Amino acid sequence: MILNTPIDMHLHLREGKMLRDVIPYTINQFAAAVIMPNLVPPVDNRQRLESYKEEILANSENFTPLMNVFMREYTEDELLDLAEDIFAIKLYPAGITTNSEGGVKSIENIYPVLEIMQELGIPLSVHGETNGFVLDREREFAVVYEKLARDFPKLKIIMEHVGTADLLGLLEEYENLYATVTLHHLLLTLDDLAGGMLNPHFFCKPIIKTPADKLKIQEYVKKGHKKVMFGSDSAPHTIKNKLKGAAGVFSAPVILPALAEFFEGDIETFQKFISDNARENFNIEVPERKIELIEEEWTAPYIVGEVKPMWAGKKFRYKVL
């Protein structure tokens, strides 16, 4: 099974030793990835962007980092300067997830930024959750997506890590809305997190939800919906911090073996989900690279540095060469 130029449309690499520990699992499976900017301090200026990209490139080869910057009230001059070197700008509602305390408190405050982004063709990437009841947060955010889509019809907006079926219908209503889907929202439900013994390594934001949500997401993915793209939201935390309640699933080591089983026998749809849809929707041009999987038993690592991967120790029927 050969995949052409897989792209992870949503990836957390962190910095320093953790980046060095986790990045090999991404570059072994992907030609490129969209890199999240919620570091401390956030990636929200030219200097920070360049230094972070340099760190990634110094620890990888045959890999293209597609950089995002953290949403704030940018000036037009700043956006003009950044436009050629970023893929998108990432909107985090203030305090909604890891390192988002400096996020957006009022959507209206960033309308001038969105207007310029629309003119320059810079996509908007969104962590779409309210501060409501945990299972309702994505559904409640739908009205914000609709308002943004109406007010900025030429702005391409990515609904990140969709975990609720309610958001998928918006793809049909608004031409400028797109969605990424993670491995954990595609294959897990709340039962996997809390149905038996609590598994903190499956805790993420937005939280994984119901079997009905999972089935609807799988339906959109399996039919090869052109606006649905793979974005892992692989988010490493130390085991110590996971046991304290840090949100994030470190899925990077198991992505392609798990997806190969999910798409069993349907390489065409697999290829669309893992690469073609993203490349076509956003005119992504990166060096092509072939990734081969063979049907051979492979066991997911039990530990990566100080991080426990998703499905640590699980045996898969496919292996990445």
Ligand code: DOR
The other form holds:
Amino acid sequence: MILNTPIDMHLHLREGKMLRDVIPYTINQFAAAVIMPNLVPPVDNRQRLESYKEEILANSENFTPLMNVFMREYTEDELLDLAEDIFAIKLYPAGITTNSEGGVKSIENIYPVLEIMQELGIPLSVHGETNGFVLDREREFAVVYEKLARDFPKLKIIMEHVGTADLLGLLEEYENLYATVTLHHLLLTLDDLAGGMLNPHFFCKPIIKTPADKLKIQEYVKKGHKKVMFGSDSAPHTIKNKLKGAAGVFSAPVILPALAEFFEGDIETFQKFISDNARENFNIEVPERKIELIEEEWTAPYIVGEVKPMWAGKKFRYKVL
Ligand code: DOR
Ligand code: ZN
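Next up, the form predicted together with the ligand. The previous block was the form predicted alone.
Below is the whole assembly, all chains and molecules, this chain first.
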């Protein structure tokens, strides 16, 4: 099975040794990825953007990093300067997840920024969660998505890592809303995390939810919904930090083998989800690259540097060549 130019629309690579450890697993499967900016300090200015992009390029080949910057109250001049070199700006509500302390405290504060982004055609990427009860956080955020979609009708807004069925309905109601879906929200539920022995390696934000949520997400992905795109949210943490409670699933090594099983030979829909929808929705132009999967048993790695991958040691029916 050959996939054309897979793109991961949501990826955490970190920096330094961690980046060098994890990046081979992405470039082996993806032609491009949208790179998240929640580093310490965040990627929120030209200098940081350039040095981070250089670090990624120095450690990759045949791979296009599509860079995001971290939302803050940018000036018009800053946005004009950044526009050509970024894919989107990532909005984290303050304190909602890993390294988001410097995030947005009140959405109104960034309305001037959103106004300019809309004019310049810079997409907005959103971590959509409130501070409410953990299982309700995404659903409660729906009103914010709706307000943003209404107030900025020409701004393309990406609801990242959708884990709640209710959010998917918004795709039909608002032309300018899009969604990314992760491997873990597509294939797991809260039972996998906490139904038996606690599995901290499946703990992430937003938390994986109910069987009904999973089924709804699967339904949208299986029908090849145009506005639904793959974004892994692969987010490596050392085992030590995972055991201290850090949120994030390091799914990168197993993505295409797991999705190949999920799509059961429906390559056409697989191709849309993994690349075409994103390229068409966002006019992404990156060098094309073919990735081949063969039907041969493959075992997911047990450990990558200091990180335990999702489904470490699990056997898959497909292998990436
Ligand atoms: O689980 C998560 N991990 N969710 C996020 O939003 C951030 C990510 C990370 O950076 O570790
Ligand atoms: Zn993320």
